[in-house]
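One chain comes next, on its own, written as structure tokens: the form predicted on its own.
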Amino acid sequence: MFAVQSNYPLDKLNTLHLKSIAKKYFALTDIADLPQITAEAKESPIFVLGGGSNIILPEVYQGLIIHNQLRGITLIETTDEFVLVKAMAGEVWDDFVGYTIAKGWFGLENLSLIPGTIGASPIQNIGAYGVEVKDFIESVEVYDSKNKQFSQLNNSDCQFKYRDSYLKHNLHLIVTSVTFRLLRMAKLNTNYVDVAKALAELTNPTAQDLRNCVIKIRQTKLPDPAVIGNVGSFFHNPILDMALVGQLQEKYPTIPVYPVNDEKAKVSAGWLIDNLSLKGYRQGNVGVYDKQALVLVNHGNATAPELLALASYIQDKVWTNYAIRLNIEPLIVPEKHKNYEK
């Protein structure tokens, strides 16, 4: 008998702390339960919840929330150059990053302190300070609730893009574990100015030094979800044609620009919002964080409609002033949806 609970509150299971209730809720701790619990859901929509760190939950989810709490870390293979290490989807992401560095397995240092779980990392293709998780993912194991079977996706199958993947758009694929290819010798990525500046003060900095540096920077710029509800960066940094970038630089010489290739460059969404004097702006229960304009926060008792109304207001302002359409980074979970085409 499965311990499925009804009308389960999700306020404390999403880092935005949005008021939300699941009609049905199940805590997944055994991978062997997946086939039966998804089969018993029948026609009900299913959403798999991890750390709740990059999602916007509805006031009422009209279906089954499967809370992924699968745990375990296994060393699969080791060579002189790399290791393959498998982590179950319910493992806490930042705990895993710290664990790998302690073991002498490197590559994930720049992704320190990103909230959430292992299972969310390939779905969102999480990234920070010049590193994306896709560069270290060997494969992803999933349960396909459409075909009722377990399968494995290699890196190319995941179709990784900027904060996006094939998994993000195929809700019938439930991530159960991720296998990472990590380095045995650290190669520190210090491309970002803040990181390079901090490490320049150290002699022969280590991977742990880099991790400490990234944690310090994130704590300075981003609010702690335990203190005030947020999902970190709320909007994607837009990638624009160089012609438009040139026009922006001519009008706004201080705008941060990060070249992508000869034809495109990324500009700072946070700068675009801050330049409109929206830092600290508030609409009722929600607002723009007063220390980082890219972060939207829940001041208390907010709901998804309130948050999305603020996001729409900001998007309209940015479009009116710069002719740039900002895209929302966190996944917006609808009240009801199809898990897959029958």
Ligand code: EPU
The other form holds:
Amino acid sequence: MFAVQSNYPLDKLNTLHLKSIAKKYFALTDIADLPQITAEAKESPIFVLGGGSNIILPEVYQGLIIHNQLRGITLIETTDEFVLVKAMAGEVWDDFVGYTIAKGWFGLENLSLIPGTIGASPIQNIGAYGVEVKDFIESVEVYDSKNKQFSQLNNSDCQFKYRDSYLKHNLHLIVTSVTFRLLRMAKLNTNYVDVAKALAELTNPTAQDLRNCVIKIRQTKLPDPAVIGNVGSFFHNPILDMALVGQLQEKYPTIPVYPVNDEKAKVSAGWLIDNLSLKGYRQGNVGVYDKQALVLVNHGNATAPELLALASYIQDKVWTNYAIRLNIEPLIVPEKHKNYEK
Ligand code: EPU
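Alternative state: the form predicted in complex with the ligand, after the form predicted on its own:
The next block holds the full complex; its first chain is the one shown before.
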């Protein structure tokens, strides 16, 4: 018999702290429970919750929330060059990053202090300061709740892209663990200007120094979700054709541009919003963070509709002013949805 709870409050389980209730809630601590709990949900929608740091929850979720709390870290293989280390999906991301560096396993330092869990990391291919998690993922284990079987996806099966993956569009695949290929010798990535600047002040910086520096940068730019509700960047940085980028640069010479390939470049959505003087803008309970225009915040007691109304307002302004469509980055969880839908 499973301990499924009814009308369970999710306010503290999402970093936006949106008011939300799940009709049914189950805390998953044993992987062996997955076949039965998903089978028992029958036609009822299922959503798997990790750290709640990249989702927008509805006021009432009409299905079953499976809260992934699978824990454990296992060293699978070690060679002179690399280690393969498997972390269960419910492990806290940043604790794992700290643990790997302490062990002398490198690669994840630039991804320090990203909120959330291991299980969410491949779904949106988390990235920061010149690194994406896809560069260090060997494989992902999932439970396929549609075909009722456990399986493994290798790195290429995951079809990783900028803040996107196959998993993001196939939520019936429940991530149970992620295996990382990490380096035994640190190779510090200092492509990002602020990181390079901070590290230049140190002699022979280590991976731990890089981690400390990323933590400092994040703490100055991004609000701590424990203090003010947020999900980090709220919109993707748009990827545009060079022709449009050229026009933008002519009109706005200071706009930050990051080339993707010969034909496309990413532009800074934060800059576009900031340039419309929206930093610190507030609509009732929600607003634009005053230190980073790409971050929307809950000033207290906000609901999903209020937040999405602010998002639309910003999207409209950006469209009117620059003819650019901004896409929302976090996953919007509907009240009700059919399982297995793409
Ligand atoms: N900028 C402004 N005004 C703003 C915000 C940014 O002018 O209000 C300018 C900055 O001065 C800078 C540029 O825009 O020149 C880029 O800003 P920032 O370094 O803060 O990064 P970002 O492009 O806004 C992305 C990721 C972040 C990641 C950082 C660092 C996305 C959607 N966001 O943000 O990821 O931490 O780069 O690599 O790609 C997240 O996904 O939740 C997230 C926080």
